[in-house]
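As structure tokens, one chain now follows by itself in the form predicted on its own.
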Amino acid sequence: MSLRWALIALLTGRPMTGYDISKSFSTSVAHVWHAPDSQIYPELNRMEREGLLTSVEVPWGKKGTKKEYHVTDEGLAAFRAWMESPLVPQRQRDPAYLKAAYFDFADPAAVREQLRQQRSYWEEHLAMLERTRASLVDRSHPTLAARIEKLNQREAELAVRYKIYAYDGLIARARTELAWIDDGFTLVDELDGC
């Protein structure tokens, strides 16, 4: 249900049609929400039957026309009662730690490969944050920079501010992450000469 939520979140910045809400959603709300277009699309056609978007539709091409999508006073009404209500926490699912869990079942070289694998991944994760929350404390972030336009300079500073919270938390994350494969290695290292 929360991909609702980051879609209704992308677009209190500017209406926009189904492909910039694809792109503008993989620089950013993707970050913390992941969905492909697959989920996207049907689930913006969904928000509208329920009122909680509208669309009009904008020239494309010579002759063509496509839906630009506008989030309701409706659909604001539920994106702040959703944010005002409690979260509650889920549970983990991560096949890295699963994995972790039972590597006494993989030969040593495996492990290392796979622990390779997973810092590329937060390394290149780690990079991308912290240019995104770069731009997010230069306010040169698209996303940002179209929403805090609108705003006021308490609801702009508001808006940058926990923004930028939100992602010292992604970036912290990711830094543990590191720190837990470096242990990996280690600790491969060590069992490997037992």
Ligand code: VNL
Contents of the next structure:
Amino acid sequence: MSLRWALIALLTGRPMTGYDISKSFSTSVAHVWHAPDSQIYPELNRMEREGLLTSVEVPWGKKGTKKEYHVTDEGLAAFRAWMESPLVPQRQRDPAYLKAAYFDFADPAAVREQLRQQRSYWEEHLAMLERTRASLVDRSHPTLAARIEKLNQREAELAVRYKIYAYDGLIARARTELAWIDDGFTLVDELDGC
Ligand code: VNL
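Swap state to the form predicted in complex with 4-hydroxy-3-methoxybenzoate (VNL) from the form predicted on its own:
Below, the chain from earlier opens the complete complex, with every other chain and molecule after it.
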């Protein structure tokens, strides 16, 4: 359900074709709301049918055309209403934690292997978040740069500062995951009698 708000959030920056949405989503909004293309395209169709988005045909390639999606006034109003509605906390749902609580059912070698995989995922993810944060700070991120083009100085400042705040939270979480994974290695060694 939140996917539609994530898509409107992105489209408030500038109107985009489905293809552009898919591309810029993955390097921006996906960091706070991950969704595969297989969910994005049908959701865009639904949102258009419901009047949250409208589309115009734009030239594409030599002869073709593509739909470019725009947020409607109704879509923007619904997004603002959602933004101001109470936040529903998401309950814990992460296989890494489910597994950790039951590592006694797995061979220590398998546990270590999974910890190694998690560590490399989080190391890469953290590096990507830090790079993205830097591109928000210097305003070189293309999605952000297009968004702030049509904003005044104060509006641009708000748009940038809140995004950096979100990334600061994501980066802190990634660091906590890495520290927890290190604790996992220490614990398996201790319990495995190394
Ligand atoms: C935007 C640009 C959002 C860059 C981002 O992450 C980002 C945006 C939430 O302008 O919507 O990394």
